[in-house]
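Have a look below at one chain only, the form predicted on its own, in structure tokens format.
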Amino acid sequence: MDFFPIFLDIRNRACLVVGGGTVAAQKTESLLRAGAHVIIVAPLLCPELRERMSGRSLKGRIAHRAEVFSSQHLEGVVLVVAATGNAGIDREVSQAAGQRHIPVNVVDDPALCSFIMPAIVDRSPVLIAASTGGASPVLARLLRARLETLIPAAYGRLAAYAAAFRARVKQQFPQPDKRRRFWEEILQGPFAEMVLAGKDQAAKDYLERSLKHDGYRSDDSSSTQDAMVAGEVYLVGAGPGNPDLLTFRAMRLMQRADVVVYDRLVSPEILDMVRRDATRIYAGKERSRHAMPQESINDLLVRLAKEGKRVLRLKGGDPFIFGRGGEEIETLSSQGIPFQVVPGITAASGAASFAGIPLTHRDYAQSCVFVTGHLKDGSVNLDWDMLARPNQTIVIYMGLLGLPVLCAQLAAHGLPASTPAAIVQQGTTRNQRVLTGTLETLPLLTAEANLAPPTLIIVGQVVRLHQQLAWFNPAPDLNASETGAVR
């Protein structure tokens, strides 16, 4: 260990920054965020620092001395940063600070530093610092970026609640091991999920009830744990298939779940990101073949939650857009089962974006409609007059089988047969294929290409932009993008 990691309290204390450039501005900003009073010594200031000096909110907390550094500037300061970019001046600052035993950091010169400024993940009052001891600041920033994706922004609120109840918990559980057990259960259970979901009042009520629960007064740790058992269902949108499109909250809940109930549209790459020891239950639906009827899925979620399980209901796309998520939470609500809903990027947004087809565009479409083209009894029951309007984009889910009927009906109800149309197979993934044509030609082009679900159909003038705006190119050997009649 080259540096001993500590956290300094510099609130309302004087810190010195020597230098007036952009790097000095960055270090000044970090010190101000920590509550310091910053004195900048430099003949000239960069535009960022001049703007900072003019801010009324920092009046009295930042000062500039348009001078060349001298040891007199160290009087009364508790921390020094040298950021001049001049090796001679930076060395002078380091030596002068060292003689007075003042912590000093010299930017990009670890040999002259008595402390390193780390990359910081700020979830105040929770702070996480990543450092390479000055060996590679870029690597430290990359580590911070990785940590940012793993640590929810609401962890600060979680720590604030713990601080507010700390004295009461200590009074109720004077034995350290019982107190530790209590906090472990609280910070990994429903209370934490309520805070992270923004349900502050419910979280506070839960913590109050937990403190009063007789189970926590028992010497038997198993009774303590049993008192905390509470099942919950996480209804999570997995997006259109690309794992990079998962939300931070989805990732966090995927790592917490005891059981995952997933559908056919959840890609293997996303399923691999679920907690390794979680039980996996397939509940996929294909045309004319359902692994599990919807009513059975609803009942399964209720049963698992009542067993005290944390259940992840993982759905392709978004749970509330043709995902039957509303039906599932109706059942959960009627049974008093706690649940969370995590939106996902729906296929319309994801597949269209990766195909370079904007769903709205000032010159082509001022509205967008999502419909399902799922056939029932050989027919598609849609409001054709509403759909066949000009300057509108139509996005059709589950429409591959009924594509000839869909195109014919739209043409019969007023859209020109030359209206541009596209079909996207496995959108956002490496296997994406985009086929473009018109209402007249797309059904035949699709049949000749032997496309298979999952697919998404887009109808409207915006399809004309596909060739111009397409940015996503999967591996070239996949023959991923094909073009029909529309150029």
Ligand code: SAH
Contents of the next structure:
Amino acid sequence: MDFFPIFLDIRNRACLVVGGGTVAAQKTESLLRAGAHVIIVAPLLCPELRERMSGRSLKGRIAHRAEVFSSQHLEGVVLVVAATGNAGIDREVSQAAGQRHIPVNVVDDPALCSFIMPAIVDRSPVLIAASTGGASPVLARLLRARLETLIPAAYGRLAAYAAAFRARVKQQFPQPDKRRRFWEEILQGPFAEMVLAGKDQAAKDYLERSLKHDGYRSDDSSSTQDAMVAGEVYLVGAGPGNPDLLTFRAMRLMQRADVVVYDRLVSPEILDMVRRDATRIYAGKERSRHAMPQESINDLLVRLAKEGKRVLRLKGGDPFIFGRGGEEIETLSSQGIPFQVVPGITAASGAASFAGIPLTHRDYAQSCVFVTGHLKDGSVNLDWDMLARPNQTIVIYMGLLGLPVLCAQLAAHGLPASTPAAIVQQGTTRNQRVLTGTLETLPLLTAEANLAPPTLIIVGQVVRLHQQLAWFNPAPDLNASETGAVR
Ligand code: SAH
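After the form predicted on its own, can we look at the form predicted in complex with the ligand?
The next block holds the full complex; its first chain is the one shown before.
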């Protein structure tokens, strides 16, 4: 270990920043965030610092001396940062601080530093500091970026609750072992999940109940199990197939689940990312051949949760867009099962972005409607007049079988047969294919192309932009397009 890591309390302490440029401004900002009084010594200040000086909110916590550095500036100071960009002055600051045993940091010059500043992930009061010992600040920042994705934004609130309940928990569990076990379960269990999901009141109630429950136990040698036996269901959108498009929350819950109930649309790559030892249950949904009727899925979720399991109901795209998520949570709520819904990127957004077809556009479409092309009795019976409007994009889910009828009806209800239309196979994945044509040509193009599900249909003038914009997709290999003439 080249450095000894510590967290320093500099609230209301004087810290000196030598230099008035943008780097000095960043360091000043960090010191202010930690509650310091900052004195800036520099003949001139950059605009950011000038603006900061004039801000009212700081109430005298920042002062400027328009002078050249001298050792007198170190009087009463607990920490020094030199960011002048002038090697001579920086060295002078470092030496003067060293003689007085004041911790000093010289930006980008580890040899002159008695301390270095880490890259931080700030979830106050939780702070994570990463350092490469000055070897590579960029590497430290990359590491920080990875940590940012791992630590939910609400972790600070979780810590704040732990602080608020700490004394009571200590009183209730005088033995450190039991206390530790209680906290381990609380901080990994439904309480934590409720805080992270923003359900603060429910979380507090839960913690109160858990404390009370354990208070009455004559023998709490095992754990707080009983208080936590209630299972829960996470209804999670897994996005359109590309694992990169999962949300952080989806990822986190995928690691927590005891059992996962998943659809056909959930790609194997994504399923692979679910906790290894979670039980996997396929709930199917192939067109016209449902592997499991919806009612059975609803009942299964309830049963598993009642067994105390953390159930991940993983769905393609977004659970609330043609996902029957509404029906599933109705059953859960009627049975009093706790649940949360996590949105996902719906196929329309995913496929459109990856195909370079903006769904709205100032010149071409001011509205966008999502419809299903698959109706209960097998017929396609939509509000055609509402759909066949100018300056509107229509996205059709589950429309492959009905495509000829869809195109014919839209034309019959007033859209020109030359209206551009596209079909996107397995959007966002390595197997994405995009066919473009018109209402008139797309059905035939599609029939000849032998597409593999799932596919999404996009109708409207925005489809014209596909050829131009697909180029800008960061993964051009995904855009193997076969484009018919757009008249
Ligand atoms: N809840 C899902 C939609 C479920 S309905 C969502 O929000 O995306 C299933 C239909 O979604 C499929 O028939 C297809 O039309 C569409 N779909 C889902 N994933 C797709 C993908 N990767 N590419 C193209 N279409 C997709």
